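As a starting point, one isolated chain is supplied in structure tokens, in the form predicted on its own.
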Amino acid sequence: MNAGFIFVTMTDDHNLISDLFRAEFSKMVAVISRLFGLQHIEIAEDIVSETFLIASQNWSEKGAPENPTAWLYKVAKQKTLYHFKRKGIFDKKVIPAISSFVNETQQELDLDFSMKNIKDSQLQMLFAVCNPGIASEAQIGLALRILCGFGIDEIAEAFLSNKETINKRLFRAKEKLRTEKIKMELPSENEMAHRLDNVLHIIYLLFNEGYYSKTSNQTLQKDLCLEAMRLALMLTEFEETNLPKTNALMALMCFHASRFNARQSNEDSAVLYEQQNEELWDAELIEKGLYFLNLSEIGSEISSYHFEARIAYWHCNKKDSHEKWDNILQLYNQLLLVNYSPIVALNRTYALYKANGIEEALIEAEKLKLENNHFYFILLGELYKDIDSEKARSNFEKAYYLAKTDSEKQGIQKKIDTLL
């Protein structure tokens, strides 16, 4: 089965060109940026769009040409060529630095959009943008802008923030490429492992920025979980970063991105687990899933996204079974050694209830003290709604006030609605 499918646009009404630059800016990026230095990363952004605004003219007027993303590599490449030579940097700086690259009988140096370079390209950008020396949001939004051709105004939105901030962010960001001299270059054989976890870190924390997204936008939410799917893709398609945690990443994401369109009610209102409709998860996401899962298992190798990607696989379990939660709660179990988080000990909690009863998991519960977390107190709720509706009510109500959306509200609200 061909992987691709899972990238395809959510929505139809894109035209060419919004379809075209999403799918084509951040490689073209790529590859300027890697023939030329990441010095250059704005100019090369720069150029990329200067030739989308060109095409957009063009085509309004003209219409759309045979092979449309042949005639943006061309003009891109005429555009590239000519600012270099423009500015003088070509001859006296860029051939010279780059001409472990040029052909010594090559008279006029070509832009290589090959499916190969491009590919290549993209990695290497992959790594230069996930450095460590960058701060994590910056790295976030670097991927958002660079290798998955988000706009400002789209990433500020993802981020509930505004465009002054985002470009700030993003300014400094290029600023710290610049003064690190960071290369886009695949990591030694000695560092790959420590910069791959970086890599992947930033991938999980961009699918969850649209997993768990604060914004309504439905549609944004999605793209930037198939853009994080699309990055971990690509990096299961090189050898040197195919390795079991890249998998067991990739399987996650599948478990959790199959059950997204369940996840929203038609009154916009979020639908907890138990309510989700199974007819609305996505059975060739979770097939997909289970692909990964199993290669993810080649090997000793085990991280936290193994855990992570089993829990998820149960989950795409509806039936609620004692074996099922008990497997649940293993898992977690196992996910608190290698990975503690506060989080993760209150998914396990309500594990623990699922599978050993409540008074256990109130014991637990009360440990934890997450007093400014909502979902902390909506598992509270949940624990005293058949045993004290007056606890129940308080702490839904402590939940009501902490939660940060109009759909957490509601659906928190119902809780509250239903107790005696």
Second form
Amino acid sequence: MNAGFIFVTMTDDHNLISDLFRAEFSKMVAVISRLFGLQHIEIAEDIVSETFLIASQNWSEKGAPENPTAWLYKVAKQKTLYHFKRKGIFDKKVIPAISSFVNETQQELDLDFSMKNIKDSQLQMLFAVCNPGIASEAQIGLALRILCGFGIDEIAEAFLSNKETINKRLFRAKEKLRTEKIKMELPSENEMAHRLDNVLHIIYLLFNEGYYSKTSNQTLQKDLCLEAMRLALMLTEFEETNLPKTNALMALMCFHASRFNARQSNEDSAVLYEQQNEELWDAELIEKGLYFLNLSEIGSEISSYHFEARIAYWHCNKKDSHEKWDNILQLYNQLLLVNYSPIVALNRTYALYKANGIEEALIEAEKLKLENNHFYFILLGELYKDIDSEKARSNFEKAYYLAKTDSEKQGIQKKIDTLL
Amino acid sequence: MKEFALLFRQPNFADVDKLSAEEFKAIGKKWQDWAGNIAAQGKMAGSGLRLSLNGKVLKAGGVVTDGPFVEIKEMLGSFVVVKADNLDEATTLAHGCPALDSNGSVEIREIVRP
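Given the form predicted on its own above, produce the structure of the same protein in the form predicted in complex with its partner chain.
In what comes next, the whole complex appears, and the chain from above leads the way.
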């Protein structure tokens, strides 16, 4: 065996471990936390982290085992047992709390890493983390750490923040888990609708964090979106949470994600989509989106995700027809009535221009008065472009002044340069 | 911000049945776009409540009729609630209301909460 070969196997093992970490960390933490209770979530995290540390040492010496996942579960079980026995705190605090478990398993602690228990535990963890008692930014951070297995540095990069801030935020969130006595359990039937709304909202924010990310790390952006989709997909697998709005959110994310590769070059405005190359759109994801969109139409309930999913669906038709833009406009009209936001108002005004013409759109655009929003001035600039290049220029200049990132400023400068 | 009800009155509202599907859709679009214009400014307050076209009218002597349309020239169509600083601003929002296209009117009244 030559040195080069060893190097290759080592890198492979390293990739194997980081892939496994992403895939298994959240499952293992969920299963162990279900046993210990969320008050001791750090112990679960520590046990799983130590397990992976041992794996990377052991596998780099002896090579990866035949069934790495089973190996990890086995070591995690041993470590959990060891913790139980060694730390007095567990005898006093945890064992009484889990005595029902211990009795059920004939005085012997057993971690159940069956597929079913993993899934149940993850769903409970999802509801525990997405708890309105925790600030929503902290919910997203905690979700990334506990549910998606993201490292602290990755979370910091996603939020354009530093490790220290993220650690503090996560620490406070875990404190909340304790002080609010949040349990790993599904909400009662009465609470389910309200609690599911919060879970869906956090998944939606997580997806947006990736899709409109502050970070320029494209792999990370994509990972955030994929994780959001994975969590929503999990919700569709349980009867209690597989509601039309869950499917609407799933459809919405599929349609958006289908354009991921096409929009990566430089997304600097809300209307940039016209310049995309539709050959890069992912047809398979559009198909999936349609599948979930159909499921979302069951029943009479209609959420803002329904409107957004339908809008995203129309955007998957590259052909610029009057029918398309009229439908998009009507959907934005309805979306605004249930969920106003400046960015929806701006997108709606763009749709108004495409459906009803520039004059009507300009009158309405001038009324919006979103004076602190650079997208507002980009939109005004776009609308004035062919009518009044001076007004277009002054609006683009205001947008340039307000834009927050260099890539946004560059994009706006390009627009100014193309004016006569 | 105060809240104002915009109350729409339209003559010949009963003729709505005579419209073709196309015409009906076009009118619906006008209304939606107009409401969307207000909503885009973040000034739509209530959106859930609408008055149905069906109704009854009770009159003195216990006379009940099936709808207000027959005798009243301008039928009360429906209403929306908007947010505005004052009556003038609320009135400005009412401009472009499709009820006006058919010689109807919009009445603007501040909502007073106890």
